[in-house]
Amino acid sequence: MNEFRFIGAAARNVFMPMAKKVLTRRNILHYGGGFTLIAGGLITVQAFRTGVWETGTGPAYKPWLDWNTDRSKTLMPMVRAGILASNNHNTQPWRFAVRRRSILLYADTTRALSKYDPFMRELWISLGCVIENMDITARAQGFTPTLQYAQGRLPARPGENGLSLAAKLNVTKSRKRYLKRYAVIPSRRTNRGPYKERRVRKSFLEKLTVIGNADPDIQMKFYESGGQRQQIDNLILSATRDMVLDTEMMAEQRAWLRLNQDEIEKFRDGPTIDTLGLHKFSLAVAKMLPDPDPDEMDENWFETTRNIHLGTSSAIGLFSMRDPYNKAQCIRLGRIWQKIHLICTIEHMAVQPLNQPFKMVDRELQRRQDPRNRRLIAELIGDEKWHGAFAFRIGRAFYEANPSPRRPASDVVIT
């Protein structure tokens, strides 16, 4: 299997639903040999429109650009990598007010999924993440940190502005000490593209699996082959499958997605056509392209699950919580996996969240449905006392992903 055949995937999955709706307006689209061309005038409008030759540019990319560019004495630093951390479908959940030493990480909850997060579980793994990035910034700029998590179980009862205090965070002067995850904050990248079929080395696999087993409420595990590997991955597929046939959750998602740069430069937030892993040829002619129908466009996320995330994974790593609904254990979740996303950045290592099936849980909590998610995961841990909570994919990937539009930190700043 080689990179050609992965573009390939790419136009079935992502251009032909476009292409029969040009077909259907009377635009012409040809494809053949690798190559398009759009009859017309209106393939200029449209690529300025979506921002052809513009990806990971523009002041809504500015943040990854000058993240360590502050030279004064105060914490804005380490708020300004802790926007640029992991966080759940790009919603950045986050505000922050800062004082002489210390930071005030507030979870914002006006920008939780109702129905994609309804416990706001992930939102607050987010903020996990963001820790994580002020950790390590702290340290870099001559502070010890100390922290004091949230307590108390989801959902997040906010206050009369929407937020909810999630940590806070206190320095204290000391020496300079860089870690190499410092270094590598800018860099960190979900990559939603192919990876190559090449083995993740079992040495560092088995590095990762330290790290995600450092907590005592916190365990990880690696499903890289046999029986347990086709379970894990028939349980994606099958979350995936469910999401989308839940209209109101996939409305949810979509309402998020930035598909020109128009929408990037207001909103700043949510997934883009540029972090959606295609190869830069294959991205072009996306993003020449109209709008695809949203029915289309859930089915081919469903195949691009199948056909790429599982289908071209090395391995699937899933932690489970003792108590998944609770505020710190989220947190302190959030504070492994982003660790281990920077490692793998250090390495050239690709990863992604693969959490379609912890949504479910919680989305068939909220509705009152059958638990059928949750009793498949249970099968596939076999122990009681632990809950899935979170999933992701690692392997090398074929080609580099692209930034994700990011709020510049005055704007997310509590004065």
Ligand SMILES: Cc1cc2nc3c(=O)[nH]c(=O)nc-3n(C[C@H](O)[C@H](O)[C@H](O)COP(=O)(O)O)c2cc1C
The other form holds:
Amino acid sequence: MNEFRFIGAAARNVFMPMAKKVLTRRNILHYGGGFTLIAGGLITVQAFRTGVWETGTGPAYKPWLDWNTDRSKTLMPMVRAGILASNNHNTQPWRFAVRRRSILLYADTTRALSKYDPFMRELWISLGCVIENMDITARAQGFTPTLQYAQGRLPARPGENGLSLAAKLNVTKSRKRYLKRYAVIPSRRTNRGPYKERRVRKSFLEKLTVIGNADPDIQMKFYESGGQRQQIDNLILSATRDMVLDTEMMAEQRAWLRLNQDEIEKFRDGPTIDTLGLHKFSLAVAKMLPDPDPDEMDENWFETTRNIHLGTSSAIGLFSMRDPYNKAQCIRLGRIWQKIHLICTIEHMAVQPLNQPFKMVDRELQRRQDPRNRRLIAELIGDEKWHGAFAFRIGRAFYEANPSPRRPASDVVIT
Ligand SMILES: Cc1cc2nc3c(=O)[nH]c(=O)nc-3n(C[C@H](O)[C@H](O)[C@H](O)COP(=O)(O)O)c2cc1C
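Please show me the structure of the same protein in the form predicted in complex with the named molecule, now that we have looked at it in the form predicted on its own.
Complete assembly follows, chain above in first position.
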């Protein structure tokens, strides 16, 4: 029995009878910090003694700590930075072939989400995030990178081994250049907790808007208040409801969710309970309780989207693209997202993608359903040349987010 299961069993035996009514994982996940006081007297001592407060420790998190300790003359430091990138559902859909002066980045389509991302659009955006980290790291290592992206449209046709070449990165020797963004590569996190309702500084949003509009095939706009903000909130919320009602999508989402330390150590991927954005104490309590009922978790996700993700965010950003199924455009969008995320990290601003509407556009297309989400997004954007592709919230977080697990670089390198 591992530590967490032991704690769970102890908590169940000792505290459950009296706590049964109020302390369910559902309530904790739902109300978060609200249960801090109720739970406090019950478990503080136990939790301190057993290390439930510890999150993000152990081998599954080592890649965040030793990412820049490689002193070899190889290009491995770039891979080690690449794997720390933001990526869809933490599926880590990548493989790297490392040569003396180049790296081939492959989409690992065996890790694609067939319901959640049926055309691999988000998978390719994720590879763009990886490339951004590799590019910044190449410069810090004293190289000038040049990049070639795969051409054509999605879905990517995989080779026999499930791999599809996404990009080739060549480097030539130059002077070392440390960007501020390089230093924050290991501290970037997706923050799913509550944000302070204070408005984000206008000049900062303007700075991000310039970055979000630097590519001629990609545009980005913030929605802060008024009718359009209401429209995008409704859009995200109704798409969340669509997903909750789609049993196949929910089953796929759950299959990647790592609810205990054993699963985290075994798979070193997927979202974990540590990354749900709970306050430290609520998280400790949630970890001690039995696994939640899947249906309750789905309903809880809907409520959290409404009350926390949309309810506490002063601004929502929306990226649109000329062609959301163009491989190179997806990669370039990923690079911009990663850049924005790193800049937000420097400024202690929290962000979280909220991509339910675009996942639903693809799902409706896959199932040949009425394209309701596509229609609603088109109404919001109001220009048929542009297609919504990625949304996120931004704000100042109440709590720091925890890291998500990563497979080590050595596991994802091929010869
Ligand atoms: C293309 C893409 C889509 C994503 N969609 C969502 C989303 O809809 N909701 C969410 O909470 N996080 C989303 N994320 C964030 C990932 O889940 C997150 O990056 C991943 O779990 C790893 O965690 P980390 O960013 O803290 O390293 C997305 C990230 C990418 C790159």
